[in-house]
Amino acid sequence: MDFGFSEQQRDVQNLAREILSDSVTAEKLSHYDDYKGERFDRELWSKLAQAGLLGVAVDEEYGGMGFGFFELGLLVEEAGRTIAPLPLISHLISSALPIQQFGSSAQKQKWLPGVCSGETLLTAALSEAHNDDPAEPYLTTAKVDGDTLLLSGQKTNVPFANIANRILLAAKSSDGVVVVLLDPKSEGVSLTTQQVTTYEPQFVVNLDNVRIHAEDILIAAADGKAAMQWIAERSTVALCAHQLGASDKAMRMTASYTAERKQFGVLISTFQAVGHRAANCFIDVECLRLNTYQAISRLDGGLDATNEVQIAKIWAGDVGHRVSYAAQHLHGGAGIDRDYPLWRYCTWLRHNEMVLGSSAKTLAKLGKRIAAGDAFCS
């Protein structure tokens, strides 16, 4: 059996490591940094547009590619290789599959060619105060009011929520979770900016008896929760997938380094402890490559994944960390220098793993599925 990538994964995967090692460079990151502009590079943007990316796993009756989730977790990889400035998991993941998977034909219409053109944003608001699991809202309520929704409630850290078309968001109503398509421009929508280290622009959405009508509804109450459930597997493999290409690239400019760096006369790479040290990251990134790969390649089936999500997410949030320490250390004073690249890595690595949350809660979530017998492979 071959396990090798399929000759459309490899171009792919080629086609985006080209436009975005081409497009992405510490000089242009570095106008973002601070806040100093903001952290949405557009012409990067159209140029995955007119390659067809950001279509990748739209169907082709909607100008897309009509490829797999497993080629979009392959471009996620790449943004992660080079941390562009670009909201590829909130609006091609989070929001463009759960439309495409979900959404009734007419809004597929309304908003996947705008996905794929680049012309439409989306993004999504699957985070709630001292809440990490998406699919139970407690802090967003949704009442019914004749054929519409009323919303109130707070959303946390959504990405790019002031330029967005749309944001995905769900509700706790009294027949379940509802998941909507919200307009930002609604009356009774809020936005407040909120700071965060990477200086990509997010913010907290504040609800106030929010109108939502019919053709914005995605998801009925009664299935809201199996689909949020969805989403959030998806969404958490994606960040997987960033953490795993930007791990890779500070991983091998930690390598460069070692083998330039001279002290006292000889190569530091010929150390034997930071040749150890520098051999741990490799096994961790390889083994983050594969079980990150395990969980994509079983979401891009349709099989079960629980289990696969859960070892890519421990895994994920270990590997960078660690990662992002090493680096550090085998690079010296160079590591927090901010005239070198890498600490924007660091900085990310760190990012992803707050995101991705505790990893010993997950392992303690992965543990009792194990004790109850849900955890082995079918």
Given for the second form:
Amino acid sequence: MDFGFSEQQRDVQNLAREILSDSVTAEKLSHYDDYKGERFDRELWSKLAQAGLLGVAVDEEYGGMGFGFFELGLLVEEAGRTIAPLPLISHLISSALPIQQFGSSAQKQKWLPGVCSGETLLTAALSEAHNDDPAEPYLTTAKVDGDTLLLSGQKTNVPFANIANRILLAAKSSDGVVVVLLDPKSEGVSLTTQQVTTYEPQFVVNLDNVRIHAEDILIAAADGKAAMQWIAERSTVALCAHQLGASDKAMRMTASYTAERKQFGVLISTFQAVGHRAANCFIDVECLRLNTYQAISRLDGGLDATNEVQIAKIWAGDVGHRVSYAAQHLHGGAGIDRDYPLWRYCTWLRHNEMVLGSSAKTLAKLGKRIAAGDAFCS
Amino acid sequence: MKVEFTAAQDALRKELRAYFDELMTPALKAECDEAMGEGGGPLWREALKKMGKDGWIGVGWPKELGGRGMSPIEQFIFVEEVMRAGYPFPFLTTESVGPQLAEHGNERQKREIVPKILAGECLIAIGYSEPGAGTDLASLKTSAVKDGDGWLINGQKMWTSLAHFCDYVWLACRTDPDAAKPHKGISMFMVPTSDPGWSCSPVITLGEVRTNATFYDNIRVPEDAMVGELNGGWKLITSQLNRERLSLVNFGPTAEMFNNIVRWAQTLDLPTGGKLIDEPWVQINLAKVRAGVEALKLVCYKQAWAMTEGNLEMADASAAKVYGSEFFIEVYRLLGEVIGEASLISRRTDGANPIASRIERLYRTASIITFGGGTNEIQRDIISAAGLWMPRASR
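Write the structure block of the form predicted in complex with the partner chain for the protein whose form predicted alone appears above.
What follows is the whole complex; the chain from before opens it.
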């Protein structure tokens, strides 16, 4: 049991925090509100690339730093702390990491150097309508046609599908689940814009007999389901890390506000009712932090982490919800005023809560595992 | 960061689990049940001495103090396992006062008392609260007045749990009634319960757990009964409480109870068909407990780790206490719901299900720790001030 950061982890954390906190300001974020501009800070993207952070968990032979999943998690936590306008999770965790893990050497050679340099943008389509289990695609099917596949169906809430070079997605085939890298410019692909609560560009991806060539098939049917489980766990825990950064920041913003705001001639932080609500956030955020780090640490060490990831996601959903409303409430009107930076955090806390399984849904999944005897306390 | 047990720690947990499987004989279990989870009986004492002799009580203590020289993490693993086994471990003595004596005690205390603690031969109760001093502890009135080469102690304490079978009370006394601030006039003493001026009367609580009012009538103790510096008691009290808070919310027993109830629900046939565990609401209740226990485990081990590193944060200790104490109440409710009306049946009923009757009792005892060991309101004050730097009202 070691809860301390290694020197390498501290370096990554400090570097990410420095770059992100310097570059992401409320003023800049306001440019993306109401979809005024595409929520993607390309200048910041290349800064992260230059610092090596986009390749933090990519092998050195493809231009990365060759660090582990824990360091990548710390980068995502910092992105959450600043709610940076960057597609870090969909690009790095849901797409690049699986290519590195499951891809052929040609696929790795083709995509990973661009991932690190920031010139390639990847994304992943993990959700379908009323189905947020990435390992069980129902509405997207694949038919084998020679050494190619023909895909039909629909994925929803795909971030940056319009500008991504490839979209990782899974489809049901006659003998399992295949995972492919879809070129959104292929014939038969059409995108429908979705406007979402965070103003992130998201799309419904419609597939009508889209041909996937052999070089873009990432995982064959026999291994697809397990691979998607692998991807889902890492993507889920990345959402937890993002939630951790965002909720920690929203809580601290709130604590600072109560230490400046006076009513009845005294700082409002001196009212016990105010202090106690903030203290509840502190406990909540600590529980989220430890469960998130545990899940990341286990995945980083190659250990089974299904229970730990589910538990972290339950905490991420609950804590995000509670911190969001406590933060708004303790700010009073300032919390909802669009000229004050808190409100954007609230939409991201909501996003992370709902994506890839809410608390209720995840509790049900964990409950099934408990019933099956797979989740005893050790 | 590596949030998992090392191979050696895993082995230690296994070794301890086997050790306690053997130690917890049916007779000892029955005696502990009779003592309402408090201990104090003859078999209980014997088992404690055995743990001492086998070198477990001080597993995480430095070797020069008679321990095995492992870290606070191993010490916590031991406490987790002993409590998981259902043995009412005297953690106030071993985990909170003991380390204070080892750190701040004088030569005699270190020579005579500390080794006895590690041998399982010395038990200590905590004497802080008084009829008029609870949460506002610094207003305590029990006095110690200089009397030649010793001190004369007079007063009354409340909620002196375990005192009826302890050897000493770790007693907070006012030594300077004129101190500029009340908490600056307090000193700590080790007062033997064998003194004729010492007496106690039982207070029986909702959960049938006995606690005590204790009385101090002209008790004369020598100079070296004082712990630490004259009027320097407050620091010892707060640091003892930080340690106590961690022990109060040990997750071992809850983890064990969760596992037992899952196994029970897996096999229980419903008269309407199917097993109890097939019910969706049962699965949800169990999942809520499971997610909460995991957080408690991590909160506890993070603190054990912080102690190892020497950087235990006050806000974290308070957060663990608030979270754990309120979670326990929730656990007993959620698991009680799973068990249903059987969770109202006392163990005194012939053929009572031991798992269900345990919940019956725990539900009645759970409220103690939301205010005991420092009420949760004060803990939340500490968290917002020390953890979030929020200025607080002066008191």
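The model shown is predicted, which means the values in this text are computed figures rather than measured ones. We call the rigid core the largest set of C-alpha positions that still match within 1.5 Å between the two forms. Positions refer to the first chain, counted from 1.
Engineer: Quick check: residue 358 between these two forms - does its CA shift reach 2 Å or more after fitting the rigid core?
Structural biologist: Yes; that C-alpha moves by at least 2 Å between these two forms.
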